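Given as C-alpha cells, the chain that follows is alone and in the form predicted in complex with the partner chain.
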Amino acid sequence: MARIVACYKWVIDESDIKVNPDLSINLQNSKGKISDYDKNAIEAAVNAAELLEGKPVGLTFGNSKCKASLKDALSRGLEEAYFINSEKADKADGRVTAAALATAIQEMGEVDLVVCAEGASDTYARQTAPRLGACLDLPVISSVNSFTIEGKTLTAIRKLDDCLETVKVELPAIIAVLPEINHPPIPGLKAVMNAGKKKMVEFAEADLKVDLNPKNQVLDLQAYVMERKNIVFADGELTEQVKNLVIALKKEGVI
C-alpha cells in the first residue's frame, strides 16, 4: 500500500512569549502546538492518500514534550504517527531536521510521497521540503497551490511571486504546501477519541545514526521591539480627534 508522510514541527504558540525587561525572551510558560501551516499539510496528506489509495501518516521531530502531538496529529486523519524523540531537536537548524527526517523516512521502508510545508510557524525558515529532497535524493515541489494525481503521476500547481506553474512529477516525491491549500477541519470528538488508538512509533536519537549537530551558532534571542510614538487622540469628540490626526500627519509630511 502506498504510504504518504506528512512532516510537522510541534512549535512554541508565540502568543506565549513573555519579554523580559531587558528584551531577552520568556519562553518557560508556553504551550506547544502544532505548527499552524503544518495542519494544511496534514490535510493535503490525508487528501494525496485518498487519491493514491494509500495509506497517510505522520512524522516529527522534536524534544520529549512534543510526544503531546502525536494524537493532535493522529485526529486529523493520519493512520499512525512516527516521533524522532531528540533534545537534540531545540537546537536543530535546517539541515539537522532535515537530516533526521529523512533517516526516519528511510526507517519506514518504502514512501510514494512526503509532504511538508512551505515553512514552520515559528522559524519560517522554508528549509525542510528541498533539504529533504536532497537528504533522500527526491524529487521536489515547492509553493505547492494544488495538487492532483493520476496513477504515480502527480501534477502541481505552483503560485510564485509572479507566476503560476503547472509542474508534473512520477511518485515518490515531496511536494512543500502553501496554507492556501486547504481549509483543515477541526476534528470532532470521535477522531479525536479513535487518535489514542492508532498505532505510534517513537525512534530514540540513537536508532539515528545521523549527526543532529547543527551548523549555525545561535549568538542571541531578542524580543523585537518598535519605536513608535503611541499618541492617542482622546481629547474632546470625536470630529476633534480626527482633526487632531490630519494635523499631526500633515506635520509629519505624510499627507
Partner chain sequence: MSDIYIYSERLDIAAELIGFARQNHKEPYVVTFSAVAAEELANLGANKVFYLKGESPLVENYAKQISKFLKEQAASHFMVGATARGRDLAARVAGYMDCGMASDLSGLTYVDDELICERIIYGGAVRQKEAFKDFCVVTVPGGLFEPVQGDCEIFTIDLKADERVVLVERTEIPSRGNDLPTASKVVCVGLGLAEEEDLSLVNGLVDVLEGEIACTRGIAEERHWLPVERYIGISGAVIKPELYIALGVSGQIQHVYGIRESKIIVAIDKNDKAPIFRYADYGIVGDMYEIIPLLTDLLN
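So the form predicted in complex with the partner chain is up there; where is the form predicted alone?
Only one chain is given; partner chains and other molecules are left out.
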C-alpha cells in the first residue's frame, strides 16, 4: 500500500510570543503547536489517501520537543507518524529541512503523494515543497486550492494572483496546499485516545546520514511595532467624514 505523506512543522504558538521594551522577542513561556497551515496539509493528505486507497502518514523534522506533536498529528486521521529528531532543526534553513524530509521519505518506500502547506505559520518561506521536488526529482504543484484524483492522475486548481489555473500531473508528485483548501476538524476524544496506539517512527540524525548544517543563519530577530496615528474623523455629516477619510488615505499613498 502506497503512502501519502503529510509534511508538517511544530512551531511556537504565536499567542505566547511576548515583545520586550527593546523589541527583542521573549519566548520563555511559549508552547508549541502544529502550524495552522500544516493542519490543512494533514487534512488534505487524509482526503487524498481515501481517493488513492493508500495510507496517510505524517512526517516532521524538529528537536526533541517536537515529539509532542505526533499524537496530535495522528489524532487528525493519519495512520503513522515519522519524526526526524535533531537539535539542529532549530537553525535549519530551507535546504536542510528539505534534505532531511526527502531522506526520510526515501526510507519509507513507495510514496504516491507528498502534501505540504504552502508555507508554515511562523516563517511562511514557501520553500519546502519546491525543494523537496528537487531532492526527490518529483513534479511539484504549488498554491493548490483544490484537487481531484482519478487513477494515478491528480488534477489541481491553483489560485494565483489574478486567475485560477488547472494543472494535471501523474503521480507520484508533490503538492503545496493553500489554507482555504479545507477546514480541518478538531479531533474528538476517541480520535485522541486512538492516536496513542498508532505507529510512531523516530529517525535520529545519524540514521539519515544527511548534512544538517545550514548555509544560511539568522543573525537577529526583532519585533515589528506599528505606530498608529489614531486620527478620528468625527466632525460633520457621515458623507463629509468619509470624504475626509478618503483624502487622508490618498495623502498617505494607501489608495
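The model shown is predicted, which means the values in this text are computed figures rather than measured ones. So that the term is clear: the rigid core is the largest set of C-alpha atoms that superpose within 1.5 Å between two forms. Numbering follows the first chain given and starts at 1.
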property: Residue 229 C-alpha relocation of at least 2 Å between these two forms, rigid core basis; result: yes
